[in-house]
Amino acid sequence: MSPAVERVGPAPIEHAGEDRSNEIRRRLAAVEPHCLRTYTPTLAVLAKSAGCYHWTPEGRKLADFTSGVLVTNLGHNPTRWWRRVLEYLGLDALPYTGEFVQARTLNAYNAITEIETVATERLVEHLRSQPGGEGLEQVLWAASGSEAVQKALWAALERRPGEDIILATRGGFHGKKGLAGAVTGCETDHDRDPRVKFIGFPKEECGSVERRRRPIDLAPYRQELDALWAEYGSRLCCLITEPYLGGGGSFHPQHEYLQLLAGWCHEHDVLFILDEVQANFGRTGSAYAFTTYGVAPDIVVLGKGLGNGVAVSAAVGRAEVFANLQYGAGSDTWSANPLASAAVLATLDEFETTDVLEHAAELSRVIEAGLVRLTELPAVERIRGEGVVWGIECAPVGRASAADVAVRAVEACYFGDAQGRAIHLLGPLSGKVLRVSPPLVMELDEAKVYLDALYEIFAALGKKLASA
């Protein structure tokens, strides 16, 4: 028997009444480093998921207000979606057979499958049918959002010799790897790639639902761009931004801001890259955020909801932009594999043949009404968002800082209100913001029930902290 491994790092999270979950957390902590996960104080152990809910090994039901980090826009394990995936793979049922393994585990590394071709054609057709997507011609597949961002930036840098300066909006999140990490955050986070220059993002002007609905003064942002052009001129190759700052605290800018960026890029022949890995497939109200915001990207980066739980992403852009990347420059092991291609096709089918976007619009109104109520409570400073992605900015209460309140709120939601209605949330964004982003298909009455529970939980937490 091998000797026991001495534990290092933080102690495993444990909760009273969760014997089975606590055992699983302890076992995993012994063989997996804690850095694999983003900190969430509950560290929920999930035994199964279906629709808009999770269940713990102890049988507790949690309403999913995360969509698996904005991934399962169509809900967890949707039956019709999975049937379509299996049909596209040529299967009637699981488990996979040896024949399937032999015939279906190809990827785009050095071979082609017909299902990849169909998925690519369908995605391009769908994008080009949307306002703002008319110029999108080719798909550069990847397996994660940061990889797709990386490939988009590689393509931009190879477009013309000498164009080596990348502009990025301050406070964004595009990934942790390579250039995707270099364009994330701001100048002071860590040593930067000298090719990356950051520009302002109107966080103050869109800090709440009310502020976002006011006009925005675009002059300072235009002046900043013009100053960069005066300094670097034709060395500028691209500008990358997000429709909204997700990881940066759920800041959703006025549409005019993104329209300014896109228009300026087109005026100066600088590529406009829109990273809507979090926002695609219905999060902001339209199938793609570029339609919501009224812009036409040269490259749009897709992911998360694109595969509804299957790992797939893509940079989609003009053919002439990608043409400068030579064989192998955009390849990787898992891109465009048959399972990912089938997942994309099944997702497109759902968005093209059902009323998911219409339902999401109704759900958005329900969520906004439920969250606005929270601002009556001392533990909530403000809310902001759009479509089916919102942020709750917590406020300090008593001796507890806003960040402490946010952590306590995640824990309180996990155990639920007096009626046992529990909610799964992610750890705080930017220290004190909680994201609310359930699947687009959550039933309206169920959403109201859990938004009421959220109100009760925040009210009780505020009273408890105020008297501490």
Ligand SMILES: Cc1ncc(COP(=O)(O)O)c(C=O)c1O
Given for the second form:
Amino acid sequence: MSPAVERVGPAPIEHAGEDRSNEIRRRLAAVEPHCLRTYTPTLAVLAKSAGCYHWTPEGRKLADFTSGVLVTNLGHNPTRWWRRVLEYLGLDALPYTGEFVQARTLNAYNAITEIETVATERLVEHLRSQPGGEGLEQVLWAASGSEAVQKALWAALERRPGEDIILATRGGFHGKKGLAGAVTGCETDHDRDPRVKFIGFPKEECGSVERRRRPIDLAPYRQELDALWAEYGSRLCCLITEPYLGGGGSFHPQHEYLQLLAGWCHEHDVLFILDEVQANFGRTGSAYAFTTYGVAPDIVVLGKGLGNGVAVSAAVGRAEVFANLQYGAGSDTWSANPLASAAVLATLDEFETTDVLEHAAELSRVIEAGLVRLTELPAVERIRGEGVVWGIECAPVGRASAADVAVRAVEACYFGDAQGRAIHLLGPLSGKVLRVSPPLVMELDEAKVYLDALYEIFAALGKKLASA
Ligand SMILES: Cc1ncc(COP(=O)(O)O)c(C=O)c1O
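Let's see the other form, the form predicted in complex with the named molecule, since the form predicted alone is already up.
Below: every chain and molecule of the assembly, starting with the one above.
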């Protein structure tokens, strides 16, 4: 037997009464570094999932307010979606004989499968049929959001010699790797890439649902862009932004802000890259956030909900922009693999043939009403959001800071209210913001039940902390 690995790093998370989960957590902590996850105090072990629910190995049911991380927009394991994925792969009648089966290969590296062609055509067609998507012509596939961002930025940097400056919105999140990491955050973060210049994002002006309804003064933002043009002019190659700051704390700007950025880019022939990795496939009310916000990106970056759980992402833009990347520059092992293509096709089928967006609009109203109610409570400072992606900014209570309250709320939701209604949340964004982003298909009655539970849990937590 190999010797036991000495534990290094933080103690594994464990919870009383979860023997099976604790055993799984301990075993994994021995063989996996903790950096693989962003801190979430519950570290739920998910044994089974269906629709909008998870079950722990102990059989406890958790309502999913996360959709993974805005991935399973159509819910967990929808049967029609799965059936279509299998059919697209040619696996609809799998003979369990132990032999090989004639179906799509799972890796056609540097070869082509027809399913990739169909998925790419269908995605382009779907994007071009949406207001603002008319100019999107080709798909540069990737396997994760940050890789797709990286490919979009590579294409922008190659477009014209001497164009080497990238503009990015301050406080944004585009991933951690390579150029995606370089355009994330702000200039004071360590090790900045000198090619990236950050521009202001109107966090104050969209800090709460009420404030966002009021107009925004765009003049300072326009002046900042003009000043950068005066300084760098023809060296500017692109501007990358998210529709709303997701990882940065759920800040959803007035539409006019994004329209200013897009219009300014258009006037100055600077590529406007919209990172919709977490907003795409229905989160903001339309299939794509560029429609919600009334802008037409030169490149849109897609991910997460695109594959409803299968790892796939893409940068989609004009053929002329991608043509400058030479053979191999955008290639890797997983891009456009047949499983990813099948998942994209099944996701498109659902969005094109069902009323998922109409349902999401109703769900949005239910969520907003439920979250607005939370602001009556001392533990909640304010809420922000749109569609089916919301943030609860926690408030300090008693001796607990807002960040402590956020962490305690995640734990309290996991263990549920007096009626046993438990909710799966992720660790706080930006220190003190909890994201509420259930699958778009959550039934309205179920959402109401769990929003009531959220209220009860926050109320009880506030009381407990106030008297501590
Ligand atoms: C807007 C945005 N862009 C890019 C990414 C990076 O995606 P990935 O984690 O798949 O690399 C994320 C992930 O949360 C995101 O929210």
